[in-house]
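We begin with a single chain expressed as C-alpha cells, specifically the form predicted on its own.
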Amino acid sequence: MLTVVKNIKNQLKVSFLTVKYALIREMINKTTFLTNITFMILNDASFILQWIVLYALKDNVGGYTFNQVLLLWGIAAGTYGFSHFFFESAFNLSDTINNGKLDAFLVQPKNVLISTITMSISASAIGDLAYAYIMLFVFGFTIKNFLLFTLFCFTGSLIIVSIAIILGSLSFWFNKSDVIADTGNSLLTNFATYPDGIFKGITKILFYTILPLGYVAYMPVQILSSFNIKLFILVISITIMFITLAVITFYRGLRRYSSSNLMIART
C-alpha cells in the first residue's frame, strides 16, 4: 500500500513539474503570453453581450436567470481552462497515437497515460480561468461558492478530458478516428454555454448520456444555485465513472499499439 501511494505521489510530482516547465517555456515571450491571456478574456466576455441584450427582452431563458447564465459561462470557461491548461495534449491524442509519438513515453519509468496528456499546456487557458472566476464574483462570491465552483470546474475538466481520451484512443482501432475525436470535443465546448432548458427530446437526453454536459455544467449550476446533496454525489460519481472508462479504453488500446503502430513508427 505504501509503495502504491509513493508511486502516485511521484507521478503527480512529475506531472506538475512537466506543467511547470511547459508554462515557463510559454512565458519566455512575456508580451505574447500576456496578450494571449488578455484576448482570451475579452473573447469570452464578448459573448455575454448577446445575453445582456436577450435578457433585456426576457426575464429568463430556458429557466435560467441572467446570473445563472453568467455562472454557466463561468463553469464552462473554468472547465475549459483547467482541461486545456493541465491536459492540453489529451485533445491531440489521436495525432500522438497515429504518428507513433507514444514511443517516447513507453520507455520512460512513468505512467504512460498521465505523461502523454500532460506533455503540453495552453497558455491562453489561463485567460479562461481568470474569466471563470470573474463570473463567479459577479454571480455572488462566498467561500462555499468558491470551493464548489472550483471543484465543479475541475470535475468538469476531468470528464471532458476523459471523453477526449476515449475518443482519441479510438485511433488504436480505427484510422481517421481523429475526425470523431475533434467533433466530439467541439460539441462539448460549443453547447456548454447554453441553458439546458432550451434543448428538448433526444438532444437533452444526449447531454446526460453520450455528451455529458449535464454533469459538466448544468447540474453544477443547479447545485450552486440551490445545494442538492444527491446531485452533488451524482456529479462526483459520474466523474469517477468517466475517468475509469478513459483509463480502461486507453490501456486496452495500448496493447494494440505495441503490436502494430510501433512498427509503423520505425519505418
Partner chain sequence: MRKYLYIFKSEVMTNMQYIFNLLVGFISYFILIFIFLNLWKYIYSDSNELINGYNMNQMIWYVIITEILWMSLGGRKLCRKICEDVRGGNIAYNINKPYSYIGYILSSHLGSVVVKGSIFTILGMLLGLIFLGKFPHLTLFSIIIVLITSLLATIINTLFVIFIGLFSFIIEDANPFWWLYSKVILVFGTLFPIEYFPGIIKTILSYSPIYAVSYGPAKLFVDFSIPNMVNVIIVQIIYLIIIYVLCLLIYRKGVRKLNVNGG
The other form holds:
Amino acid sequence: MLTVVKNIKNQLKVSFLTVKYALIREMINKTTFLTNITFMILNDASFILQWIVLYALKDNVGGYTFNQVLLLWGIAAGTYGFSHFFFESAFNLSDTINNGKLDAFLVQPKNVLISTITMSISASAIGDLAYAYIMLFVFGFTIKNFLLFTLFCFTGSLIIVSIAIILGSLSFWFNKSDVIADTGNSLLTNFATYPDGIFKGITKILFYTILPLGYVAYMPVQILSSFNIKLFILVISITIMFITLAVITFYRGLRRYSSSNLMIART
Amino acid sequence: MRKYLYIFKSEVMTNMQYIFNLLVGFISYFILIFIFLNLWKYIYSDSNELINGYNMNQMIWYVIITEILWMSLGGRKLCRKICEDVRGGNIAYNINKPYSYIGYILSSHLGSVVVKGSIFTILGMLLGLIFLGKFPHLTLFSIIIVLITSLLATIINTLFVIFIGLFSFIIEDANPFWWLYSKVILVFGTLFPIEYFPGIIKTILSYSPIYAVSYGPAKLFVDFSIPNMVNVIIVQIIYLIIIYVLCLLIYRKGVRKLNVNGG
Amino acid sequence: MNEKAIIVKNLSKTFRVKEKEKGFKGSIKSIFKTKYREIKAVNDLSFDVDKGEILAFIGPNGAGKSTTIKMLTGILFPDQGTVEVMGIDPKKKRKKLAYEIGTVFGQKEQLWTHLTPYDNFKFFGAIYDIDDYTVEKRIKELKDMFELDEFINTPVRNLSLGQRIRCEIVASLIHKPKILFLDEPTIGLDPVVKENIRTLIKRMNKEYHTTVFLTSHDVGDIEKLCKRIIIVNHGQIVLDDSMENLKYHYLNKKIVEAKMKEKVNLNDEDGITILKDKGYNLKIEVDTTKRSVGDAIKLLNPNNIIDINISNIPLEDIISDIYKRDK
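Output the structure of the form predicted in complex with its partner chain; the preceding block shows the form predicted on its own.
Now the complete complex, all chains and molecules, led by this one.
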C-alpha cells in the first residue's frame, strides 16, 4: 500500500514537471504566447453574435435560455481548455505512434500513457479556460457553481481525451487512421456548442452513446441549472468508464507497437 | 496568360490525388449542415413561416452555398504560405521570374479550390436534396449566373487572402489579420443572410466584401432576381478591381523594401 | 563474476509490411485492397552478454539490430522466444527493467531542447524517483566524468551535436543503470568528438562496470571499444566472436600496395589475388598460409619498387566481407 502511494506521488511529481516545462517552452516567445491566448478568447466570444441573432428571433432555442447557452459555451470552452492544456498530445497520438515517438517513454519507469498524453500543452487553451470562467460569471457565480463547473469541465475533458486516446490508438492497428482520429476529434467540438433540444431521435441517442456529448456538456448544464444527484453520479461513472475503455484500448494496441519499423515497400 | 493556365492545370492534377482526404474533410461540412438543419427546423417550427423574407429551405440552402464557398477556399493554408514566402525570402526568387507572383499564387491556388469546390458542390447539392427534398426555384440561366458569381467570389476571396498575406511585408506576422478576416466572414457572411442583421449593421454589410464573396452567390441561388444579379455582379467587379490594385500596390511596396534590404 | 547481463533465446519478430503499387492508380487500389508482405526482422536469435562487457552488435541496414535492441529494452513485444535482461523479462516487467537500463538512441533525442542540461538531469532524476540530494551528487559526479562544466547551464538547443550526445549519455546514466544501450551514439560527429565520446564510454565502463550494448556503423567505435562482436544479417547471427579471433582469422592475409617504376604484368596465382592494377600502381592480397610476403615482393622485383606499404586487412573490409558472404 505504501509503495502505491509513493508511486502515485512520484508520477504526479513527474507529470507536474512535464506540464511546467512544456509551459515554459510555449512561453519562450512571449508575444506569440499572449496573442494566442487573446485571440482564442476573442474567437470564442465571436460566436455570441450568432446567438444574439437567434435569440432575437425566439427567446428559447432547444429548451435553453440565452444564459444557459452561454453556460453551455462556457462548459464546452472549459472542457476544450482543460483537455488541450493538460493533454494536448493526446490529440496527436496517431502521429506519436506512427513516428515511433513512444520509444522514449517505453524505456522510462513511468506510466507510458500518462507520459505520452502530457508531453505538450497548447497556449491557446489558456484562452479557452479564461473564456469559460468569464461565461460562468455571466451565468452566475457561486462557490457551488464554481466547484461544479470546474469538476464538469474536468470530467468532460477526461471523456474527450479518452475518446482521443481510443481514436489515436487505432494507429496501432491501421496506419491510415490518423485522418479518422482528426475528424472524430473535431466532430465532438462541433456539436458541443449547440443546445441538444434542437436534435431529435437518433442524433440524441448518439449523444448518450458513441458521441458522448450528453455527459460532457448537456447534463452538466442541467445539473448546474438545478442540481440532480442521480445525473451527477451518472456523469462521474460514465467518465470513469470512458477512461477505463481508453486505457484498455491503448495497452492492447501497445503490444502491436512497431516503433516506426513499418516501412512502406514499393514494388 | 497561357502560363497561368498551365500552372492552374498542374495544380488541379496534383489535387486530384488527394481526393480521399477531401472526402474525409467533407465530414466536417456534413456535420455543420446537419446542425444547421436541426437548428432552423427548430426555429421555423411552422415550416411555411417567413423570417426576414426567407423560408426554412432557403435558409438551409443559403448555408450550404456559403459553406461550400468558404470551406473550399482553404484560406488559412494560403495565408500561411504567403507569410512564409515573404518572411523566408522565397518571394525574392520570384522577382526575376517571367511571371507575376500574384498571378502565380492566384492561378495555383484556384487550381486546388476548383477540385475541392467541385467535389463539395456535388456532395453539398446531394446533401441538400436528401435533407430538404427539393432545390429552391432554379433556371438554367440562374444556375449559370450562380456559377459565374461563385467563381468571381472565390477569385476576390483569394485576392483578399493574398493581400492579407502580403501584409507580412509590413508587420511581422499577418496571420492574426487573416484570423480576423475569417471570423468576420464566418459570423456575418456564412450563417445568416445580411437581412438578419439590424439597421446600421445591415447597411454596412451590404457595402462590405461579404456581399461580394459570400452573400451574393448564395442569395442568387436561393432567391434569384435580375436586379439582384446586376447588383451582385457590379459589386463583385468593383471589389475585384479594388483588391487587385491593393495587392499590386502592397507587392510593389514590399519588393522595393526587399531591394533596399538587399533581399 | 561471470554472470550474464543479457540472455536471449530463439528470439523472433515479424513485421507486416504494406505493399504499395506505384502512381495514382496504385494509391487508389491500395485504399480498397491492401497487400501485405511479412518480413522477418529478427529470426531465431540466441546469444548472451556478460556483465561488464562491451559488446558490438552490428549489421547492415535493416538487418534487425534496432528491432533486437528495442525488444531488449521493452519497446517492442517479441513474437517468439525469451529475453532476460538483468534477470527481468522486458515483456512482463517493463517498469522494473527501466530502472536497470539506460538508453541512448543517436537519432532520437530524449532531452528537452529549451532547458539546460542541468534541468534535464533533474527531470530524469524525478523520472527515476531519485531524491534531490542524491541527484545533485550524481550530476556532479557525471559532470566531471563527462566534462560538461562549460555548458551545463546552456539550453540544449544551443549546444553542438557532440555536447548534446554527451548530455544524452549522462541523462541515461543518472539512475546508475547496470546496462547501457547505445544505438549509433557517434552518428554525425566529427572524428575528434567521436574519439572523445569513445574515451568517455570506456572510462565509464571501467569505473562503474556498466555493461555496454553498442550498435554502430562506425568501425572505429567497434574497434576502439569492443572486445566482442556479434554480426547479424537478415535477422540472424552470422558471427559471434571475440574481436581478436575475428582479426586473427584475417591476419594471415596481407594487403601489399606498391608503386612501380615500370609496368609489371602480374596474374592471379596461388596465394595472390590482384585487387587493383593500374600499371604503375598495384594492390594485391597475399594469403600468407600459401605464400610468404617476401615471395610476393620478389615477384614484383624489388628493384622496380619505388614505394611499398604492407598492411592488415582493415576491419571495415573484414566486416563488409562478412556481410557479402552471407548473401
